[in-house]
Each structure stands twice: as structure tokens, then as C-alpha cells.
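Only one chain is included here, represented as C-alpha cells and corresponding to the form predicted on its own.
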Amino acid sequence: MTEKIPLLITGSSGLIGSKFTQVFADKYEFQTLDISDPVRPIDITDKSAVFSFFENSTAQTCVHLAAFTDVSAAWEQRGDKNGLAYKINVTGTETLSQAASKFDKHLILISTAYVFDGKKDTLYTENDKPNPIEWYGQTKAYSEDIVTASDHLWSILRIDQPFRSDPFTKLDIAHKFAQKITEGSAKLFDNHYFGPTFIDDFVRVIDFMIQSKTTGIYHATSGEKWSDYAFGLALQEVLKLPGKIEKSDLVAYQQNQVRPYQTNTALSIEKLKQVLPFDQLPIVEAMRLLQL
């Protein structure tokens, strides 16, 4: 039996992290930095605890998945550097980056399309300048700045609206839409666009980055652009879902909202395709694998 590769990881119990640890259970020995770990809880904002953990690890890489991702809740904390969104997304990343520098580790940061303002009609590329319009995106942009300015090996993988084949306790976008459609209460924007990320493929992208030590910023979604409405219609057709889908208008919706919404967060993956040794599934094919 091949010896497992030690790997430092944050966010291993989340939507993506739990799928990654499930798929690669036989390949990696996961050393988790998680505040809810029953054996050894680690707060990633605690510098001494993180440094001690890194120092005692033979792992060459840390995959940083932990994040405060509730965009609306983050908006309520805007400007607050003592808020959870800032502490987890920025302070936590800074602590991990400092530890990676001191103990010579490769840090892989999972980031988001929300670092962009959403005003571009076409797919965002890695050359587009981040310009976040809400606090979650701003904290992730800060975390990217910390990593790109560091002197350790680093990779940044930006994703958007991730979903996986199997259900998870927190509903992802595909399972959430499927539930709404089945319940007959799906009002979906036809003028809001995103670039869905199929987690079952994305965890393989992370594995590739670990093994190849490919560095730099990479967009790692499906590379496709969907409106909420089109995504819902495709889900309904592929999964033969009962229920009705109605078109909704983002502009009208925003008139009653304080938090700003990006119109388009779809990402181009042409750069990733140049290095990735496998093809990711088209989104419609990924939908066929959904378990409800």
C-alpha cells in the first residue's frame, strides 16, 4: 500500500473540503486546521497555534478552503475588521501565509469571482483587475493581495457558485434550484449571470495543483456562462423535475436591496486549460450526475 502524502488543509468539513477529503482519502493524510476539530481544534487566526501546527508538519502544501462565504451576512459586517468575515477571510489567510513563509510550504488559496464588480459582459480573465463591490468580495481580494505579496510558493484558484453531485447539509446552487423548482416556487433571474463550478471536477484541479506545484492565479470554474433562469431550465430538463419556473428581473429585485449584486461573475478558464491534463465535464453533463 502506498504511503499517504501529508497535506495541511483548512475548511475540510465544508461543501468543497468534505468532497475533497472523500475523493482523496486514500491519497492524502489530512492534517486539518479547523476550530471545530474534536481532537485538536485550531483557530486559523491564532498565530502561535498555526505556527506550531506548521512546524510539526512534514506536509509541503496547505490547501486553504476555510472562508466566511455568506455574502449577505458579510455585507452586514462591512468595514468591520473584528467581524467574522474579515477575521476568517483576511486575518486567517495572513496567518497561514506567514506560516507558509516561515516553514517553506506551498499555500493554495481558494478564492472567488466576487473579487470582480460584475459589470463585464464577457468572461472575466486573470488579467482583469479585481474591483469588489461588497464586503465578502473585498475580504477575498484582501486575502489574494496577502498571498500574491508573499515570498512562499502560492496558487490562487478562483471559483463561482460551486455545486457537487451528492447532496450536502448546506444546499449548493444546483440542489437549491432543484428544490425550488420541485416546490413550484422558482423565480429565477434571466439577467444575472454566473460561471458554475462542478466540485467533483474542481477537487481534481486542487489535486493537480498540489502535485504539479503550479503557481499563479487561475480561474477554475467550468468556463461557462449561465443565467439563473437558463440554469434552472436545464436542471429541470435533465433531471425531469416537476414544477414551474418563472423569469425574474435582477434590476427590479435590487431596488429593494441594500447589498449590491454583481450582474456577471462568469470566468474564463483558458489559462487553466493550458496546464490541466484533463477536461472538466460540461455543466449539462455534470447535472446528469446530480443526486437529489
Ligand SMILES: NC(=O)c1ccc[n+]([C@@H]2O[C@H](COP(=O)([O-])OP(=O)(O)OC[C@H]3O[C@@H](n4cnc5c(N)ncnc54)[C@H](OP(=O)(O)O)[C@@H]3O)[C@@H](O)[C@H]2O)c1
Second form
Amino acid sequence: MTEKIPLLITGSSGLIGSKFTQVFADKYEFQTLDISDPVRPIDITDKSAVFSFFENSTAQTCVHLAAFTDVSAAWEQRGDKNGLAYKINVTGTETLSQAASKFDKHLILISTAYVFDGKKDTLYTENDKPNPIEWYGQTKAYSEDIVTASDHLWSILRIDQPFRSDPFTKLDIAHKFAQKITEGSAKLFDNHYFGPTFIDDFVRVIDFMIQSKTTGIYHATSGEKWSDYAFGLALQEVLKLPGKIEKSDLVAYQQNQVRPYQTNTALSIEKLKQVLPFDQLPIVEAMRLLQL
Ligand SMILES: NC(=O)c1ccc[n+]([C@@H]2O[C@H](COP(=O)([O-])OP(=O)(O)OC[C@H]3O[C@@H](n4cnc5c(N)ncnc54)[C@H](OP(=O)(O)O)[C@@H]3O)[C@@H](O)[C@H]2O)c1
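Having displayed the form predicted on its own, please output the structure of the form predicted in complex with the ligand.
Whole complex next, starting from this chain.
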């Protein structure tokens, strides 16, 4: 049996992290910086804990997935640099970046399409300038700034609306929509667009970045652009779901909301395709693999 490769990872218990550790259980020896680890909990905002963890690790790379990901809860904390969203997303990333510099690690930050304002009609490229319109996106943009200004090896992978084949405790967009459709209560925007990311493929993209040490900013979704309504209809057809889907209107919905919503967060992956040695599944094919 070949020896496992040591790998530092944050957020290993989350939606994406738990799929990554499941798929690559035989390849990597995971050294997890996990706040709810029953034996050795590590808070990524705790500088001395993170530094001592890095110092004792022979891993060359840290995959950084941990984040405050509740966008609506983050909006309630907007502007608050003592709030959890800022602390986890910005201070946590800063701590990891400092540790990566000191102990010479490659840091792979997982980021989001919410760094963009969502006003562009076409796919966002890596050359488009971030301009976040809400606090979660703002804190992730700050975390990107920290990493891009660092002197260690770094990669940033931006994704949007990730979903995985198997169900997880936190429902992803595909499982959430499938549930709503089946319950017969699906009202889906036909004027809100996103770029779904199939997590089963995305974890292979992360593995590729680790192995190839490819650095820089990469968009790593499916490269497709879907409206919520079209995504729901496709799910219904592929999975033969009962229930009725109604169209709804993002502009009307937003009139009663305080939190701003991006209209389009679909990303171009042309840059990634230049380096990635495999093709990701088209989203409709990924839908066929969904277990409800
Ligand atoms: N999900 C999305 O829609 C989406 C979209 C675009 C980008 N992303 C990015 O993708 C990455 C992974 O997202 P996800 O959906 O997998 O996240 P998730 O399911 O919300 O999991 C977040 C993880 O962060 C950990 N964590 C939170 N605070 C921590 C702290 N202070 N110290 C150490 N660990 C801490 C959590 O640990 P516990 O569970 O133990 O609390 C959990 O493992 C994030 O960087 C996110 O910004 C996600």
C-alpha cells in the first residue's frame, strides 16, 4: 500500500470538506483543524493553536474550507469586525496565511462568486473586479485580499451553489429544490442566475490543485449558467419528481428584503479548463447521480 500524503485541512466536517475527506480517504492523511473535533478542537482564529498545529505538520499544503457560510446571518453582522462572520472568514484566513508563510505551506482558499456584485449578464471571469454587495461576500473578498498579498504559495478557487450526489445534513441547492418540488411548494426565480458546482467533481479539482501546485485565482464551478426555475425543471425531469413548479420574480421578492441579492453569479471556467486534465460532468449528468 502506498503511503498517504499528509494534508492540512480546515472545514473538513462541512458540506464540501466532508465529501473531500470521503473521496480521498485512501490518498491523504488528513490533519484537520476542526473547531468541533472531540479530541483536539482547533479554532482557526486562535493564532497560537494554528501556529503550533502547522509547526508540527509535515504537510506541504493546507486546504482552507472553513468559513461562516450563512449569508443571511452574515448580513445581520454587516460592518461588524467583531462579528463571527468577519472573525472566521477574515481573521481565520489571516491566521492561516501567516502560518503558511512562516511554515512554508501552499494555502488553497475556497472562495465564492459572491465576491461579485451579480450585475453582469454574462459569465464572470477571473479578470472581473470583485465588488461585493453583502457582508458574507465582503468578508470572503477581504480573505482573498489577504491571500493574494501573501508571500507563500497560494491558490484561490471560487465556486457557486455547490451540490453533491449524496444528501448531507445541510441541504445543498439541488436537494433543497428537490424537496420543495416534491412537497409541491416550489416557487423558483426565473430571473436569478447562478453557476452550479458539482461537489463530487470539485473535490477532484482541489486534489488537482494540491498535486500540481497550480497557483493563482481560478473559477471552479461547472462553467454553466442556470436560472433557479430552469434548474428546478431539469431536476424534476431527470429525477421524475412529482409536484408543480411555479415561476417567481427576484425583483418583486427583493422589495420586501433588506439583504441584497446578486442577480447573476455564474462563472466562466475557461481558465481552469486550460490546466485541468479531466472534464467535469455537465450539470444535467450530475443531476442523474443525485440520491435523495
Ligand atoms: N456552501 C455554499 O453555498 C458555498 C458557495 C460558495 C463558496 N463556498 C465556500 O466553500 C467553503 C466550504 O463551504 P461549506 O458549504 O462546505 O461550509 P459549511 O458546510 O458551512 O462548513 C463550514 C466549516 O467551517 C468550520 N468552522 C467554522 N468556524 C470555524 C472556526 N472558527 N475554526 C475552525 N473551523 C470552523 C465548520 O466546523 P463545524 O461544523 O465544526 O462548526 C465547518 O466544518 C467555504 O469557504 C465557503 O465560503 C460555499
